[in-house]
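Quick heads-up: it's one chain on its own, the form predicted alone, in structure tokens.
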Amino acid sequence: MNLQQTWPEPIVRVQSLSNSGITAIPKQYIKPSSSRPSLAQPARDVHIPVVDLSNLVSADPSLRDETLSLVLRACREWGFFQVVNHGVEHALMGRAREIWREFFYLPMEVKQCYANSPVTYEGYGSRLGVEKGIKLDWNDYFFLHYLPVSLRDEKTWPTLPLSCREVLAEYSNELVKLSEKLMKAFSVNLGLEENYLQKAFGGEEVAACMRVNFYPKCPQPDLTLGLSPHSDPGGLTILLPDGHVSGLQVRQGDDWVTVKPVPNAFVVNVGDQLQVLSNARYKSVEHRVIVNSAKERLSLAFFYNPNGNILIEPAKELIKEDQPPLYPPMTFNDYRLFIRTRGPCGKSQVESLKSPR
């Protein structure tokens, strides 16, 4: 995967901009008028589905099937849902949030030790995309690899706060277990063997990474976005949202629906690679993040992805004469080069890959 070695323009930390007391945001953060958020409350009160996963491993087939049905419906109607009774300790979720909030409160010279580059994106960053002059999003982040182990470099993980590496390892291990559980449900709901998708992702060589997002207060939230509209390029995303501040919005038709986090829940969404493997039976969904002038926001996005070197294509078991493959084979490494070059761009990439009918 060929990526340039340095960012095309000097990196500005959004948190520093916010803390400086500016009353107007720099022009590189101002979105075109058609892309700006409407901060008015939507006319209808809509919520993404909430699924209780406690019966996913029930010995009672009817309870298990009912849960699988709820997952399937959420995937097909929304592509997004919240999960409760997921098996991850609530105290661990809280510790993970807290250590990362503490990290972003560290002095800038400490955080700068982890500054990233476009080569791997791993570390402390403030932009996606290496094209010069692109509009930027109002966020800082920390990105790291967890799987496969060959890509994991714990030396790049923060040493402060003191418990950061320990909590990060424990949290990531629990999220891998939850991802495996969800992948089995997704496979069964496609009529496939329960380990089909896991094997297609690389089995024990599956990839996983995390992006911790920090959205500082913004003096002009109506002019910019914390994260531009996009679908996730990978397989499955498990988000630990801010427990107090909403900001994630999911596209449903022509509307943007604000996700209202349920206490101790994760937000799960389908990525582009599951759309490809399912031959569009599952669809990844555009989402974005809005910011506000009164409160900062923090979220942890855990991405469960195919191994970067494995060809991903529609499952042969789902191909029929009247349902030909919609997408050509492509490795995830080649696929994600698009977003790493251009930044978030709606669903333009996965839709552009569709074979002409």
Ligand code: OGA
Given for the second form:
Amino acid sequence: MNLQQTWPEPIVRVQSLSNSGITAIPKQYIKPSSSRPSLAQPARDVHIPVVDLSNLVSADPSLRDETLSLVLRACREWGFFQVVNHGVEHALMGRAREIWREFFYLPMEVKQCYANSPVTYEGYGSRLGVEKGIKLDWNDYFFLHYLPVSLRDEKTWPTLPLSCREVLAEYSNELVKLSEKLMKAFSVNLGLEENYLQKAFGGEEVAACMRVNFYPKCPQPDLTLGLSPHSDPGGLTILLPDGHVSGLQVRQGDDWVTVKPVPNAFVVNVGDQLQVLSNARYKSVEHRVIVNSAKERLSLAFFYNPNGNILIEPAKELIKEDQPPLYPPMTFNDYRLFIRTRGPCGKSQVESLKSPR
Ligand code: OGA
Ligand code: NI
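Counterpart to the form predicted alone, namely the form predicted together with N-oxalylglycine:
Now the full complex is given, and it begins with the chain already shown.
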């Protein structure tokens, strides 16, 4: 399966649509009634766990174990949690948000210089999936690679605002460190050696990329979604949500739980590759984004992924006679072609891989 070189339809920037003052959204954005968000539904007072990571490296083993078990519970019960005392400076988080907001406020002709194509997805985009006629989501984004270094192409990163590349490098570097910390915790919680998952992701050749999401105001937020339900295809995701506007919803059974961001926290979630490696001890969880008519929303999603060329399969150490491997080996490059072709489709991909039993 090869991706085509160009988008199947002319690209429309959602931000331009929003700024044009339309009162009705174009039909490509209107979801079938069963997929629309029910915005009127009273928000349930349920929240994803918040985990304080400060004791993850404590010299006191009991404090460390306590944090590890909170992480384990959050992974198993939710697949999503917020982290505080994560080691990333709050001022840097603020600067990262700020430069990206400035980027999206640049004149359209400046942003168009970074317009992306479905070949690599790098750059300024407004669509996920190349199939003609698919429903579109109410967002624009910027996608870039940070690791491995061989894939990092700073020429594709914005030159404006002036500090963009510098802040981006500093922020990504810190997020790599946080990802490494979480990967150790995830390994130990599976009963594996602490560097197990890092090695399985390719060690030094691990991949990391970022998707900055911009969700403009929407005149009919009850008919569409900022991002359709999906599980993240990669390893783990560290999201810096908007500081003021909520929108991320996590599936819990038949319900959608709105994440209420804690100040200065990151939202962490397990992706499909950790579901595969852990032989479904960890599960990636479906999530989506709702939009609103009053405020735009900005989020920075940092994806820590296996190197694209390495075969990912359930860890041999977790396979028992009564726990056979649930997934066949596959490289992440092959795996991610699915979402890049069809767009976000819930958890259908990882579920479809499951070997029949
Ligand atoms: C994503 C994602 C959530 C958000 O980019 O994969 O799920 O709140 N983003 O923007
Ligand atoms: Ni996601």
